[in-house]
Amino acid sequence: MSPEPTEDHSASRAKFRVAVVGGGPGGMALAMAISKFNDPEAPVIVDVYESQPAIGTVGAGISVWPRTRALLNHLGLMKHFQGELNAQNAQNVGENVGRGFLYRKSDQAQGYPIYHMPMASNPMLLHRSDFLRALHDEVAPPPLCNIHTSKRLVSLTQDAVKRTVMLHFADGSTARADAVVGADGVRSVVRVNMLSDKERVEPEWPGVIAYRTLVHRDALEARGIPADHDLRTLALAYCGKGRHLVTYPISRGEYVNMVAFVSHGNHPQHFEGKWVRDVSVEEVREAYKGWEPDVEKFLQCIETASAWAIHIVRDIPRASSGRVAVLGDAMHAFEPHFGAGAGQAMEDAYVLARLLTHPSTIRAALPQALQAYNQARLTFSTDIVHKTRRCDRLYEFTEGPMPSGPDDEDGIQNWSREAHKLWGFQMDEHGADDFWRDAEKYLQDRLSDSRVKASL
């Protein structure tokens, strides 16, 4: 068994210890939020267990929409993003103020715009590593927060007598915590151990392959795509039958991030083969052959590509059990069509951190606190999984309205209305606090009921 982390005066005053499995955006957001809301007189001690040798992240680009931007402001994180694209002010100035994705019908030689989505502020466009670094920089130092790398969880067991959870790692070591939160992704070991055999939910493949790459600005310049081109200034979605391609600039415009989706109609529920693999650029170009010139020109700029079999976690029956909970992709992995993965993981983390640091959440009340989190977040987050499926079908004209051409005003208006409705939750700048208020009320009601029953 591995030794317990060394305790100093802060740790000796701790009200309990929480183990966070996974050091990605969700896990680090939880560690950061606990650090922010911790009571210095009775702090929650956090141990983050990351399976990789270092804290890092997969993927490249991340788009921050009004809902998540408001939470970043509330948590004091925006100071880390000064100078990033669209970070300067929530109410920007210029021709494209308050515009989300620009959608185009592109699977033809003469493409045409469908919709430029209005919103309160332009999306902030970041590299994922910069986002993770900002979270990491706001995490409290040891012993309040301890990061353990090369710790791959294989199982966990809840001890009802001791009211603790034992974690077992692949290297043979163990650790004990008062509560465990799984932020360990779509293939979550925590989720597998938390749910019963009858409740078990496996990741599903909805038939979607996403080609990903970054294109440097020099490659764009060499192909005659200037700095003021929409490709280099806006979030774009090129839509077509059975596939669509998303691009947006990141890293202060140094790169354009690309995610190109191809849907396979007849597909098994479980993907055969590697979920992530390198592919030739020719494979990507062939998938969009015959599309409008801007798409084909852009694809001539790519030098490398990888193919990702997108997996989802649909309809998990609960997000907590006893002293164990899950968040982020472990709870609600969905397709990335809303750019909401990191944002929703942060909301999970925010609500959970507020509950864990709440004065009423003592060690004995941890199951009630995690149940309050489950009550507040489960229905909403699992609904987004279904919304992203509908979003994919809308973008690829397999479900919902389909414009017949650039002069089909009714078709374009109906398509735009449906897209705006699906995206509505991303415009709600008070979403995270609304969930927190619901969770706090639920927790207080549960604890009040418990005290009444104990007095009888």
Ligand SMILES: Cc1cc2nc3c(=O)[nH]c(=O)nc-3n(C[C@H](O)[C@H](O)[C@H](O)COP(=O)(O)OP(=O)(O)OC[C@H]3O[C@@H](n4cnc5c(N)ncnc54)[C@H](O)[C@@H]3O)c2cc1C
Contents of the next structure:
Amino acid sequence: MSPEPTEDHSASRAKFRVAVVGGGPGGMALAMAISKFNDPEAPVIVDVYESQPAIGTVGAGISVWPRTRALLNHLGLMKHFQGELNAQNAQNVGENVGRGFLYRKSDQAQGYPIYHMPMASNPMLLHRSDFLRALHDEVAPPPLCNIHTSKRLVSLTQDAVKRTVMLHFADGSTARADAVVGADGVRSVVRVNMLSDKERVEPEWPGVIAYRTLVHRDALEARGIPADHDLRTLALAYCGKGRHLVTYPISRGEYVNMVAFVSHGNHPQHFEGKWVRDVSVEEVREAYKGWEPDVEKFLQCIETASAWAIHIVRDIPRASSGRVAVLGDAMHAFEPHFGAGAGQAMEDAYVLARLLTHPSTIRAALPQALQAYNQARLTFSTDIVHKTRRCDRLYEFTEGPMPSGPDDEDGIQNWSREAHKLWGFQMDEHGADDFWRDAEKYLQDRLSDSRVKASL
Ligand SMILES: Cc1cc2nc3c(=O)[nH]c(=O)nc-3n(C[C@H](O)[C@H](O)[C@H](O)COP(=O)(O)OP(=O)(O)OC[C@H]3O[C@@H](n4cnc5c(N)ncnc54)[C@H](O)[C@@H]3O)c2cc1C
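The form predicted together with the ligand is what I want next, because the block you gave corresponds to the form predicted on its own; please supply it.
Now the complete complex, all chains and molecules, led by this one.
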């Protein structure tokens, strides 16, 4: 549709209008990346529709690894995290520089270190709200980008004749756009509407429950966990049979973020009940009873906890159809073992934003641009869903090498090698741009096809 006339001339010069459903990390990254790459002479107008009353997130941490850190840098977002990084650099000294997780074998009275993963740079360990705020702050103001809250999408319909998409919301209102991107998470309404009944992919439960909480530094101090303890300075993964517990400090050491995983079976299945519920701290402590003293001591510090039935979305047949596409968890929800979900949502958003703002992507060519996105991103992100399953099995010693004790050098080395291999993609600092180049080439090839040219 033609963008609504406003006093702002940039909007009247708009080349087309894109609706983004969902204001989480993926949706906000798309809005900010379009803002960054927009051509002022022919800008893309963005409408973000978020179901919640405000753009926000759960109170929890998020880890950002070298691959995503490079993208944040490229997008000019690092300035938002400088204070956080200075605090982390002050703590990560000596042998802890350039290290990822410190893995320990912990399901016994005397735990031992297995591997301290080397990396080009330390992970950035952030509060989720700081992460989302940084994206939000870089989104262009209206009329270029318009954020509509309390707008829950219930369905959408593509109009092939008018070459538009109609969005229908729970409050009875509607909106029209030239293209729609579903960044509406694991239970995506856009995905359901985009795929045919035969193609439909439902979220699955791989049997993993994640207990989450934040622990304030006062609670740690009170239990004798001092500021220089590994728990308060490093990203730690305490591994054991059938479960593993991840901790890392965030908000300049004010909190330690905890995610404690417990596996029930090894195959995707249907989950009965609420996906997120509050639980007693005793339930979490019970799950890790008999683990090494640091784990038990840490769990004595937790005051609240919620249990999340982790759901995945795997093997969707395509990430776009006509003028509709999906990104982030709507397209590929992972188990969180690589801390890659938000990073990959951002990568999807980056590639899409570059395509949408590309001079060749005129309104009539939107389906080809979305196909180029699908072509570039689908296989890679689907593969990560499968890799996370292997990662879970390795961390929980249900498959692959397993050290028999602290002196089992071969066992430790084999385990470490396997972990390093699985994590390889997270070290690739050029990943996002490689996909963008592939996507651009695909777009140009498609648009030079004489039949496509004739249809535009
Ligand atoms: C325990 C745990 C730990 C994790 N740790 C990390 C980590 O360390 N690093 C990392 O990178 N990733 C991590 N992840 C993954 C990460 O949280 C997700 O991959 C990421 O949030 C996906 O972003 P998204 O924008 O695609 O979806 P979401 O974050 O789910 O956002 C979707 C948005 O859409 C809105 N919405 C939903 N339905 C509708 C609708 N019908 N209409 C309008 N709006 C709608 C929602 O309100 C929400 O704001 C973790 C996940 C879990 C569960």
